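The chain below stands alone and is given in structure tokens; this is the form predicted on its own.
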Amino acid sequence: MSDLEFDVVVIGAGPAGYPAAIRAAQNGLHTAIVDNWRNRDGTASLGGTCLNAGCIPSKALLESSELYHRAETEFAKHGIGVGSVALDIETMQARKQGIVKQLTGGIGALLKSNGVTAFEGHGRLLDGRRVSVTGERGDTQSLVAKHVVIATGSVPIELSAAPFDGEAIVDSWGALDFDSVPERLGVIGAGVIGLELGSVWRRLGADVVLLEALDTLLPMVDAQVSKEAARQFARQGLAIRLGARVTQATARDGGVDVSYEVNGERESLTVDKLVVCVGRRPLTADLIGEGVALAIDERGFVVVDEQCKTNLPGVWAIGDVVRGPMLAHKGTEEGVMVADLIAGKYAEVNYGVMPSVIYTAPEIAWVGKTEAELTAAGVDFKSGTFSFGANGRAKGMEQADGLVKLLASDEDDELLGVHIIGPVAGELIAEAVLAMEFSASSEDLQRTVHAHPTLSEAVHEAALAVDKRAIHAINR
């Protein structure tokens, strides 16, 4: 069979893959996508782990969850009384599947408007830039492009001491699937995806331990947020044991038995469910042909430049897969910067303002440089902190835990990092990025307008507490 011939063709529709099929094709450019992923069931589905097992589900049980345990602690503060608050996991689990099951279909409609070609199978990357297609059955297609676009994202590392077994020791896929809430669970690994899903069923009545081995919570975060965080998480009956490095977990009838050291000593405690987030390792799994010199790391990711070129002339490597951090919208911007450079066109991805989310309650979220690491560089800065206790809007909807804080250069003022925990930080840390993309200075956010009332005046009331100038806090 001859090769099938495209400009462009890219290995994995996630979140960095299907955005750069569709810039590619939006660019004029003959472009083919290759996907391999399979649920539960065995169907195939669009859209990664992103999509089917990762942020969108994650994020629908989150809301459920988070409206389920208002019910039951906070609508009596507002005058609502609901009685006696009932949980039905099956309804939740089904409505979080009907989103997952829209929007993967929606990006199934998008590449056939955008006239990109897709193609179901493990795609292979062989020489002479030609990709091997091999279907579910072991019918093989062969595709050759003027540029190959590698795309295939990440999957859990798996820890030798707590091996998944798919029923009581699972990775974070199998914690989003649970048909009814464990009565006991641990969590290995206090990092995004372990808090986020700690939290999910912490709301729902499980008791929750999360076993880290960091003697820290959250190092990538703020010290002062990080602080916060512990705080708030503490409240709410998430215990986080930190240095805590586990030697051995044992599934059973009924539970699951896990060892681990704190501070040399040995303790252990038995829970129903154990939920593995350790992070993840990029899915490089026969993705190589035989004598294919593609450049890979020590630690398993394809080594690209700042373009995302690899070492090979016209392969591309973009998203999970390469260095950086694992964030679907890295991948995103990355997928669409290669769409361009391939066309021809100017490109770059701003990696110093890429934001991140943590999305338990309150949100935590942040762009920019740190405290430690503005110290640890010789920088000289200053900071404005305000508080969400003193935010009408966060008030009203009682959700005035948190703060705002904003960092800045001490020689000229302009924003190197903001910081954020309390409500929908998610979304307040877009104006922050759109901010430090245009080298804003605190002064820039201290003069533009916040409609009152709105969660968003406490970013401006940090702005102004960068130079000790805030209105509703005392400036000290």
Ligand code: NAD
Second form
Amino acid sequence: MSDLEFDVVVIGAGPAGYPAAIRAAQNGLHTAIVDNWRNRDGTASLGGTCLNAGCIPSKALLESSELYHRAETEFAKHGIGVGSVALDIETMQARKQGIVKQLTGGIGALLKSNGVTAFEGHGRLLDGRRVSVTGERGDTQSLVAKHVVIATGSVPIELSAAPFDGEAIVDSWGALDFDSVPERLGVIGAGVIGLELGSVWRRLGADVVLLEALDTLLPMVDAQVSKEAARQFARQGLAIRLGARVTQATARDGGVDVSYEVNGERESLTVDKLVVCVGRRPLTADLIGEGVALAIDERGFVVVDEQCKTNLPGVWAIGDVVRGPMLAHKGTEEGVMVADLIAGKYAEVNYGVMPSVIYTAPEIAWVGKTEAELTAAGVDFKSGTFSFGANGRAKGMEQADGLVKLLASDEDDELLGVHIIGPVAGELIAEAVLAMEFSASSEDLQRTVHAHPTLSEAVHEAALAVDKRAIHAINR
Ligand code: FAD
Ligand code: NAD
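Given the form predicted on its own above, I would also like to look at the protein as it appears in the form predicted together with the ligand.
Full assembly next; the chain just shown is listed first.
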């Protein structure tokens, strides 16, 4: 069998791999992409975890469930009577699936229009930058490339105390596909997925208990933001048990018995469904052929440098399968960088300005350093905080919980971190990301005109508060 020759072969068509392929093709490189994603019904689909079972379906359900919850609890305050609000979960799930189908189909069209050749099947990296592609029926094709980009992503971590059975004990994908609202939902892990999916099912009526091993909620988040988040989640009825170690989960009679320990005390819980979301691990299963000495670290990540080069010449790796936060946009930026570097262009990823967003209500978003990180690093900083309670737009939206906090260098006023909990924080953070990308100071934000009345005025006021010049707050 003769090899099909390409300049670039990308393995994996998630948010890291497909942008890499598109940019490589835009750069005039003869490019192929190989993907083995299978939906639960056996159909192939592009877009990886993000589009099929992650970012996109979760945000669709977060939106639907938030609307349902607000219709039930908030409309009356606006003077709108809707009688009893009915829930049609089948329609809600169909809408979600429709969005997934449209977006994943769109990727096929984008690849095609950019001239990328797509192969459906399992890719394996062989010697000499050859990639074998094995289709569902065992048929094999052989590709050879000047450059291979590994973008195989990640999979959920399974707990031996609570193994997935796909019915009662499920991973995040399973929890996105429930066809009815569980009366009692258990969630192991109060991380990003636990809080987002816990919120979805809580809003739709489930009693939700989250068991979190750590003693702190969201330790990576600014402490004031995390405290406010804990307060809001408790108000919403999300029961979060910190310091909980799950010892056993057993599915029986359509439910799950969960045993766990808190401070050495044994506790138990019975739920209808249990979601295990305790993190994800890099996916390199059956990826590397015999004799290919690709360096993998002790946690299973493909080892790369700042430019995503592996130890093998012409072999690159990007996205969840390499170090750094497991975020779709981080993988995308790496993919685009690698494709530009391959084409001989200048490119880099500014990892110091990588935004994070948790799509709960209120949303939580941040970029740069936290107070704790700056203090630990011995950096002198000043801070400004502004509450959405004093923001007219937030009041009008009936979403005035939360705050914006800006941290700036004491020495030269450069922005070092921005932390937001509040309405559409995930959108508001973009201004902070742009400002930090351009090494802006808090004064730069202070001197930037913000439209009135907008939520972004809270960012403006927080910047003013850094120098105790906020207009709509008492400066302390
Ligand atoms: P993936 O998206 O996992 O794609 C890898 C692709 O490679 C898959 O299609 C896989 O089938 C294929 N593949 C693997 N091995 C092979 C092989 N040997 N041959 C061929 N193909 C192969 N991130 C955010 O930034 N924002 C969010 O809101 C967000 N929400 C999320 C919600 C959930 C429920 C989950 C689970 C994740 C979420 N994430 C979010 C994380 C995000 O989905 C990942 O960071 C992102 O998908 C990683 O992209 P990737 O391209 O590296 O890998
Ligand atoms: P995570 O790391 O965010 O949270 C996992 C949580 O589980 C942590 O709080 C951890 O302390 C806890 N935990 C670990 N082992 C445990 C155990 N045995 N018992 C109880 N708790 C335990 O991971 P995740 O929520 O599974 O998400 C996976 C990845 O997907 C993350 O890297 C996340 O960034 C990404 N993601 C991002 C978004 C977003 O950007 N909005 C949304 C969903 C997922």
